[in-house]
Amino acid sequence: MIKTRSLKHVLCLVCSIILNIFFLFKVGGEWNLSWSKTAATEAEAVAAIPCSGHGRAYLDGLVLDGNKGPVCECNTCYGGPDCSQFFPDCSANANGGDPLFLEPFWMQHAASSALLVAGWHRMSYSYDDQSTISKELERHIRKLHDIVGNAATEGRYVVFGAGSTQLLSAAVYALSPDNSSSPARVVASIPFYPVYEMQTDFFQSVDFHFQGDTSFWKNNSDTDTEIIEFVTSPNNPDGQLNTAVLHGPNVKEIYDHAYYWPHFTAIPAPADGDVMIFTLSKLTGHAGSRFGWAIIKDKDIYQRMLTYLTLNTLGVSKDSQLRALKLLKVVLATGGREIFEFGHETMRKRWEKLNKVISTSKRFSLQKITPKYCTYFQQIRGASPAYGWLKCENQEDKHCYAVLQADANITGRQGSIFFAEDRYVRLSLIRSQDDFDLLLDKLNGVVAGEEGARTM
């Protein structure tokens, strides 16, 4: 009798499951959305706010009294409720590194890149294997590097960080000696990314100190003191494919490959450094997701970096990892072709337009980047850097940043920030199309006003 009742309960449960599955599907096998309908409708409604094409509305944007939805957040030099007002006298923003040039790509791939997350998604600190790293995301990262050919991953370890910024700090910690009477010297080649010095000095560690330009230590005979060299390739700000300057048993390198993607440079060969750092921000453009990864050859260094990251933030947000996975699936769907062709074409055109303007000037010049064979595109590739490294050539123009502000109303990033001369200014080419168009227009104006400027 008990067995009969038990069997009936099992049959009822099975029938219930079958009926639930049946009612959850529409005719034709399509999923009948339930709890996600409201969220999907809200997301599409906000995304549909046009903002005149010169701004965006976001789900987490400010909602003013009387408004049904979030307000438009306007691009530089645009304003008004729908971003339709243009302010021609405002300053062109060529300072920041926001990679908004990829925004149109993701708008074209709205359906495949969209992500709707349940309120109970990944509430634990760790994954099922007790790690803080998504193995599926790691698998996609390794696959992407294999396809692009920009980094060796076989037999290497992978760690995740909150963008490349956190990973740079973790790498310095991991490569520094423990309890040494002589702290490691951290160096980089001018011009270099200022965060290297700022972050190293900020922590005021007894195990490492920033010691400036690599040239000071090139002929140094001291082999007892550890040296950690930041090697940025392509370099920020000038786009050069840098290599290590210092060599020896006491020298260790951290390779910052944030820009080593086909958008910005030819890929001549896979990077093969002991510690290599990459970031989602310059791959897909999602700087706000704060996600990066390091590829590490040595197990002990990997363990030290993992310890640092665990103690510092207890891993990277599961939401960021999920979004990164979704984005990489879109990238990999075409073997990277769609995003890299879009990104490279956009950056190539911007660089060519900038060069065309500056080539007519006797007052300004730009860095030279040699074309190289790209193993990904399988052809010789010209320059498409993330930044223009502009130089003021006139003897009296010692502060190029101030010259551009006064004469062209352009805000760049001054050379001294990168430990170079102030005759240089970094101009960002990766911001929105509005930003780039305004930059180009203002440069055209100042160059056209030169005495003896060459005509195009």
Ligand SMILES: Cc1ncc(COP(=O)(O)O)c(C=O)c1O
Contents of the next structure:
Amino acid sequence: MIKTRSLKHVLCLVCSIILNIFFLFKVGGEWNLSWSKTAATEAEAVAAIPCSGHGRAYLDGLVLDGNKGPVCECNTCYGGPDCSQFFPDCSANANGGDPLFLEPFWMQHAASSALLVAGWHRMSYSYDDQSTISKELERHIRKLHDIVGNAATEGRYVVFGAGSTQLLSAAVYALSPDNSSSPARVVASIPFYPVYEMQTDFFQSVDFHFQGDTSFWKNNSDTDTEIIEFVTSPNNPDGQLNTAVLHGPNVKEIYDHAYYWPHFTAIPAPADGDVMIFTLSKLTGHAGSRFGWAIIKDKDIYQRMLTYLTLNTLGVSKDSQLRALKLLKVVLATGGREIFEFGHETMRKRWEKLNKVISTSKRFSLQKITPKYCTYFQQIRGASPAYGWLKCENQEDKHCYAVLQADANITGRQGSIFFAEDRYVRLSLIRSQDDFDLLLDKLNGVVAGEEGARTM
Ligand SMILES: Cc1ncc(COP(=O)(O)O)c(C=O)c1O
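Return the form predicted together with the named molecule of this protein as a structure block, the form predicted alone having already been given.
Every chain and every other molecule in the complex is listed next, the one we just looked at coming first.
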């Protein structure tokens, strides 16, 4: 009796497997999609909404009354239901560092970079090994650094953060003394990325204080106080490959390598710092995914950073990690060649066009970046920085930001935000093509109107 019953069970199981296989496959061996079909159709329908090439509709975009799908979200200075209206009097946005210059690359790679995620996917706080770090993603990150040759990873620890922003403060915490009567001095070289100061001040810790420009501490560094030096290479705002200024047993560096990718700079050698921070934002352009990573030499520092990240956010969203993995697979499919050639060509052309305009001006000048041998492209590469660091040369133009606003209708970012003179303005070159074209157009206008401007 029992034997017959178990035989029936086995038969049922076999039949069910055969039926499943039958339904899963179409004739010809292709998957017969079931639960993913609707989601795929919806994603393609939204992608097909026409926004005149000057905007985009998103799956999570606003759906207005009477509309079937989400509305078009238009680029700066474009409007109307399909973004076809151009507002010529609107201000060119050269302010934020949104890396949308890479959007066309991902449009060309829509199929290979698309993700479809089931409702039940990775609901847990942790992965199978109880960690909050995807080992597969970590493996891809290490492989990418090996191929690009921009960072030493062997024997080092890796942690993930919600963008590099979270990792910057995790690193300051990890490198600061515990329960010391003298807090660590956190410093950076002017001009520097303002978040270093803003974060350090905001957390008001007894263990660390922001103490301004590195150069002040060059001859003033008593060896009793710990110093944490931020080294940004390439630097935001001026694109220079900075190196550490301070040295000594009490000095520790945090290397911010957000822009150390072939889009923005030649790669002369693998970075080798004790604490190095990278971000997906400037590598693939997906700033909205909030994903960054740190490569750390010392186990204790790694443990301290891990403690910070665990207490702060309990790791990084599994959805972001999945997306980062998918994107890195596309990057790695051609050994980085496709994305870095696209990125470098786009940035190089923008830099050349900007230089061409500014070279005819007596009123404005740009930073100089010397070409260097790039071990990734195996040739000398010209400059392709993420930002123009523009200087107003006329004595009376002390507030270059205001000059650009008033005379050219361009919104840049004031030099004083980077702790430099207001005679400087940062112009973002990594935004959308529309933003860059408008910036160039307005700069052309103001330079052409200069008295005595050199004609080309
Ligand atoms: C030098 C530098 N570091 C870090 C960041 C922060 O990047 P994210 O938090 O998007 O990784 C930026 C963003 O512009 C940056 O310019």
